[in-house]
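What follows is a single chain, given as structure tokens, in the form predicted on its own.
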Amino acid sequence: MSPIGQIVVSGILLQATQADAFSQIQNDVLLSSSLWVNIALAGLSALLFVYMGRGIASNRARLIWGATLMIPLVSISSYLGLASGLTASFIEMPAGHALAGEEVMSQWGRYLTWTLSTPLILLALGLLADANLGSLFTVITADIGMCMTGLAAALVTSSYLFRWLFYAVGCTFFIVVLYALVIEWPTFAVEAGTSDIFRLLRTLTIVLWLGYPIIWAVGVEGLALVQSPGLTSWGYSVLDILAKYVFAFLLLRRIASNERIVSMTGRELATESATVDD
């Protein structure tokens, strides 16, 4: 087959995964009704967060604010993509798997939008604890790699073995995030003055990122425990909302209330504390 008859047998074959893909969305209640919903808050997720930024005026605020408000902006332009059918397609299991041989929903797009938008979460989190540009930049591209790395676990066929081997050096690059986290950053915030919004939101953070490997693992793209995409969508999509828009506003709320600490580095709060003990 020549070149161009490759592209286009190629383009027709792609349009019709999304059909089947978007049929198949649509006639399911539970799964599209995942998505929507996201898209939906999303949406007013955005709004409100343009409300609440409209007084911030430091850099460092307003770097913050930034960070957080393109979290809802990506998470629709990802809803949408998975409801339209363009980012989920049929996957056939590989040998070994519980549902080896059946074609399964991927939605992939997931993964794409954890690998914009997990990375907003970790700038404004490291922002507010005023963390160091090499450590911000290690969590960053930690972080990258670990969506990729799921990315791949969600979609190699090949072999069932590959699947967890991703999946595994995912998790890895999860362990740089959580030493992050849980070891370096809070000795930044508590020198920046934002210790005690910082732990809350990295509890927040770490309790509800746990959970997304979990339903990988026991979805139908690791153990098939869970066989129905409706729920496993559902699962995604309520750690979503907790982990991004909840979190958003839990960190805007802070900021807009005491943008004064925040927009103050640690060596700066540290003068004016000695400045008034004098």
Ligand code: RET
The other form holds:
Amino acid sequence: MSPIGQIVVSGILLQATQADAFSQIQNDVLLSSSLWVNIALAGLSALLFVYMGRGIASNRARLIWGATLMIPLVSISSYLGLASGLTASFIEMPAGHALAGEEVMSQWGRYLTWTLSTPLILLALGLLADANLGSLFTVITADIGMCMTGLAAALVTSSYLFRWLFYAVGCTFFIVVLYALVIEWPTFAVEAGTSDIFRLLRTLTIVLWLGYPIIWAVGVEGLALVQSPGLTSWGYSVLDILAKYVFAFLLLRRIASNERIVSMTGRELATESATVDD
Ligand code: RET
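Let's see the other form, the form predicted in complex with the ligand, since the form predicted on its own is already up.
Entire complex below, previous chain first.
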């Protein structure tokens, strides 16, 4: 087939699956409500966060606010992609999978947009803890790797084994992120004087983030123990509500009321307390 012919065929296929995905999502109340609830909450959160950040002036606190404000905006784009059928497709499962030969709906756009939203969450947390640049870079890169390998795991149709190999690589990247959150960043946060709020947000993040690979594994893309796309979609949506909007709200509330501490680096704080001690 000529390249033009190929483009036409791929274009038609893309349109056909997009329209199919769109009508399946629209006709499934459980599935579509899981998306629209998030779009509404993301919109409200964005407005609220703009309002909450109106008085923040210092550089570091503004950077944290900027990162936090982008979280619901990325979310709206992500969920609009899913609701329109643009970033959800039917994927034929390879031999070895519980639903081998059948087409299952993959909301692959989630993994794609997590590559934008999760670095923002980690950037906000890292800035709060005053983590050094090297650590921030490593953690955010590993996090992007985790989301991209999750996307690959969802989209591989040639081999069941390769789906799980990508998943395993994703888990390895995730361990790098968890290591920083559990071991490295808490010590930075103590020096930065933000330990209490950091610990709360860090625990919230660890507990909620562990839910995502579990949903992936039990959903249709993994072991297919849960086969309803509406249920898995609600699972991700509930985690998103807590890991993004509630997380961002708690963070911004603390920054707005405690800007002086957040705006200082650990070194400045140490100098200040030494001056007070003298
Ligand atoms: C995947 C599959 C590969 C292995 C692992 C995963 C972890 C995903 C996580 C996602 C967090 C998403 C958030 C989104 C907010 O917008 C990609 C499911 C470990 C932890 C917080």
